[in-house]
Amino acid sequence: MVRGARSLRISPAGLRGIVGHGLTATHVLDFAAAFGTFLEPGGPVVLGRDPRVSSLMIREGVAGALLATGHDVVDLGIVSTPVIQHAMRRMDAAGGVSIGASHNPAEWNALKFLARGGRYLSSAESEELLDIYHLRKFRFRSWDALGRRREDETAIDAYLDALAAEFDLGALRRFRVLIDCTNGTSGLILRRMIERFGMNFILINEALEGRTFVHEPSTTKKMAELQLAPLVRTVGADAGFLFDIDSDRVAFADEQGEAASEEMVIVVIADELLERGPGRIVLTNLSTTALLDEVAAAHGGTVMRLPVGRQAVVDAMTAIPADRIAVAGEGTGAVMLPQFPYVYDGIASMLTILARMARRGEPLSELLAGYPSYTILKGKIPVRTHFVPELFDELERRYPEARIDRRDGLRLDWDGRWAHVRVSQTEPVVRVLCEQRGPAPRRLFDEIMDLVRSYSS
């Protein structure tokens, strides 16, 4: 991972930072030029953005650099990354760029680069893109070979057509669903879904905002407890869902107004999809709940754990036959369904959870009560990265009886509990997660957090 200032993150996951203080117009132009150089000719490059005030400025820079490298650009306007990915397949696009920082505050923004087929870049492709960026070997075209730009306003309807082909939306209309759009792209999409399919959705915080979101756009249980859960019972909803700005992640609450852990999104979806097709593989990362292993085993399936990040999942998906994969995702509310490979899609995830409620004929609270109890604790602390290897060595010495996994930071495993300590790809922090079957592993979590804190800046 390459690291810039604390307010800028450059990594294989993309470019992310605080606009004007870390992420500058120069970064945008150079990275977009590198991506235009990286892409092979043939097919347009699809471009979309979230409603952040900085996204319009960034769009102009990205579009200009792509045109300068000879690529036609199709601008979808304000749309989610899943909509961009669906449009790329429909248009047989050479690549795509999503402008938006999903769960980060309004002052942040990011570029996500997408390869043909709407998939995230593999590790090898990401490294090639980074090499072009750092070496500044950009392939600019002459005046008579520049790309052309056009707008396309049909992408959201085409995306909804794809969802309607996979889900029985008529059967899901019976559910009264409260949805917190967090001033993000989900408001546009779900309003159109209501208009076209008559869905019984109650949208709150629907208005697009670019400078100040109504609340932090994270899809954690804590945020769902604060912003969503108290209203579910008030409006008599069967379920409540909360989206980040990009609509690729989702959190939820049951009809009793109880927020579920963000870890439960992939658990419920895996349970549903493995029940339909047992014995398949669930792809997830080292930081996701161990409850997933129990659910997969109940259906004869297996869990393949990978380093955190999109690249590891994409690499694994290209190496495994598609019909062997049940679902892929992580415990943040970001899930890829097999019908839409390579697409983290919060709206499709919501529809899958509603479909499980419809098929089982049980309220969401009863579905959740049927799972064994696991408790996970999560924390994050700013740490100077040159201290991280020393920190990991100290953790190994402190817990010599634990099983060790060094593929992504340091994971420590014991029977019935685990801990994972790693450097974040999206924030300048070290993340700490501890989980235990049954009550919270409070003592273990506090011990590790204290140790990490001792290395903090």
The other form holds:
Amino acid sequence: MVRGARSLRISPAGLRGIVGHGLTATHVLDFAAAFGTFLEPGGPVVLGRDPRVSSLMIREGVAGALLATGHDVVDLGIVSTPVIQHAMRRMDAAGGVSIGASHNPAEWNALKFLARGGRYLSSAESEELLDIYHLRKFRFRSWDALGRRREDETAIDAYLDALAAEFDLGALRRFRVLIDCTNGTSGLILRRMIERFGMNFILINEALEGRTFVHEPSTTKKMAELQLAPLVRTVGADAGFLFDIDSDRVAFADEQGEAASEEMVIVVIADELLERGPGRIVLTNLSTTALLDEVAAAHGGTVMRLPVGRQAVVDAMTAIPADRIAVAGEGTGAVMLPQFPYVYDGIASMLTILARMARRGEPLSELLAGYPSYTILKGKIPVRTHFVPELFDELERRYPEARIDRRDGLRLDWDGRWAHVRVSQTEPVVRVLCEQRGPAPRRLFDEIMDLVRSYSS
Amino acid sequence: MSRVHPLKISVAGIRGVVGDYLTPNLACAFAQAFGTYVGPGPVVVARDTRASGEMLVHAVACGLLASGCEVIKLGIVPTPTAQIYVADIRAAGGIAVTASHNPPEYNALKLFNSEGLFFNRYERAELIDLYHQSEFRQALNEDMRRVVLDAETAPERHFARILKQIDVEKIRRRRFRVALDAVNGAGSRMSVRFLRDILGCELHAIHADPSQPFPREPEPLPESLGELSGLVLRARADAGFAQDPDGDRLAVAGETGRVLDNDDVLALAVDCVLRKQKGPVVVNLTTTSAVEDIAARHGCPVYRAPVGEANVVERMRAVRAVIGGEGGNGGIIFPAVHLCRDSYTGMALILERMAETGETLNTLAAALPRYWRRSGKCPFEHGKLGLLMQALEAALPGARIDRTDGLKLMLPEGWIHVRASNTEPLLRISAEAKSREEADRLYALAASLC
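Would you generate the structure of this protein in the form predicted together with its partner chain, following the form predicted alone above?
Everything in the complex follows now, all chains and molecules, and the chain you saw is the first one.
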């Protein structure tokens, strides 16, 4: 692996890179033309974007390529990915494109492609899209068969109608909630929720910013500790939430000003949704906290673990009846609810956590204290990819007593603790995670980190 | 092998059949080359009413934004209107998405510099090199600019410039009855406003709906303007005007419905301007000699440029011409308004002259020096033009010769001009003389050698 060289990534997950320095207008046009060629006709293609200035450039290119491949385009303007996905179902759209780089810094951007019903493309569909992209034989239509573009400004309201049907917003109105919008799309949606439903939200960093964000748009516990937690007590809020730019991920802090671990987002949501039913299955990845297994077991549910990444979850969901799934997500604060299928939706996640608080009738700090304590340690080390297979083999030899899972790097399981070592899909590093029920698994973590470091470039 | 290709990327810009040839990807890359060339700053983007215009505007905006330019979208406006807007706001440049008079399956990008003028030939060569080299300026998020929409002010800016140059009250007082065929083009709405509301004419308009397809051949030539002729007669109009899809070209019909020869319209416009203001005239090599006769009456010099608006404009700028244009295709260029072909300026100049003299269009046209013209074309083959030029020179040894664009042979009784078309794989042959017989003879001579 060459360190730092990758500022463009074209993969089944879409197109991602630093604009002007890897990700160019040429890539945008080619990829959007490939998507327009890939999509079956019938119904419009829905576009939405985040507030980055470069998203406007990408929007223009995507619109041009989709019109040229004969698709009508509905432009929702600045909206979150869940709003796009909801609008797609409402309009029976043939496809959708979400422009925005979510939790990446401002200089990045990305395109996410969505299929009919608002779902992410399956692995097979993504592979075909890539084949068309690489072949560069696009199906451009003649001048009299081009698409037409229109704008639709009602998408956020329609999406809020769906949220209001799913959550008892009247019951959640009593919570005073501090929310850091990180200059992203959540500000638009939450401001509208205040106007329409009288929610008691206090919004900070609400202004949409295109060039720089007030802080890094990451939803880690560290970010919540720095940016959010200290303010929660100051304003006397019952809870605090922090969103990334496209509000698919969320971090939170309790009324005492303590930031929760990012792993707790899916735990609290799973707890609530398993209790509500009918779904019994929790889909998550190999790197997510084992507390989830304990919570699921308490409700008679099971956890199904998958390789890291949205794609594995999306593929697995197509093979399981929707009503058997309680929740799907990862320990990064990205969670999908079955009512809003195939969508990582930070706003629905926040409402579910508030609903849990309403059901339990206790402050968030007490609610969190009621869970058994787990401690997770996370690290990353740049390595030479060439020796990664040897690294995994050495780790396996080193811990012969551990249960082994090789689906995504190497996961080692013992009673009460586990470790996961894998190659990141987004950065040129190997990630190491160690978790233990109770105190931190410091010795195990250090041992593994040392071993990985010996393969470091 | 056919020499007709559905895509042409040249120093004139990029033009082609939309679909497999003129793709959004190409338009985006070309726009990014353009943005790189003009540097970061506002770039004005306009289009005509072609179905592919919307798609290409998005692709062009993408390329411009990626190069760090701000994009000002004017929507559907005539090309001269966009050029004047560029000059007015001192933009970095402008792009008009229009294939002018080409059929509807075509589209093209017309490129303008910060003065709203065509680039000169050296600049155009630099731009095409930049495109081929594909090393574009790649703006980062922090230095990217946004899209600004201005659908309102462009027509007003254009009208304001014209109204400074003509006596609008004189025209309004006459309450001319005018017929218009706007070809459902970019000028549709503006032309109605200009003729009816500003010049106070009783307007009878057809094909002034920009949402409809072109109802006729987009090029405003006498043979495709039968509907306008009929309308002039029915409405008993004083004049009939026809535009092309991007509103730069103008055809004019007299009160009997007869569509005037485009060379005569230009000659008339030259006369209109020189009466008020003396100065040099520039026309292309194929334009009627009537222009020289008229200029001589006013004591003004005439310069000839190669065919093509950019060539004429380049020369007009260099000699500080007061009027110019291209006969044959209905392009009147009046620099006091802007150095571009402009159908609105043409309409205003002609109506003003009618108001001043009280004479009908046919009377004004009849007073022009009388020449007979013949023109035609033959298929292009590589090497053919050179042989034709040699043969003509040998056949007419006494002729004065101009080689700036093909070959023009000037004789006491008239002239012959042979050249390769800039836009199609054709050789164009034109002849003009004082009598019909002489014109026929000169044309037949050239055609027989072809």
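Positions refer to the first chain, counted from 1. In this text, the rigid core denotes the largest set of C-alpha atoms whose superposition between the two forms falls within 1.5 Å. Just so it is clear, the model here is predicted, and its values are computed rather than measured.
Peer 1: Core aligned, does the CA of P400 move at least 2 Å between these two forms?
Peer 2: For P400, whose C-alpha is compared between these two forms after core superposition, the shift is 2 Å or more.
Peer 1: Following rigid core alignment, is the displacement of the V432 C-alpha between these two forms equal to or greater than 2 angstroms?
Peer 2: Yes, shifts by 2 Å or more.
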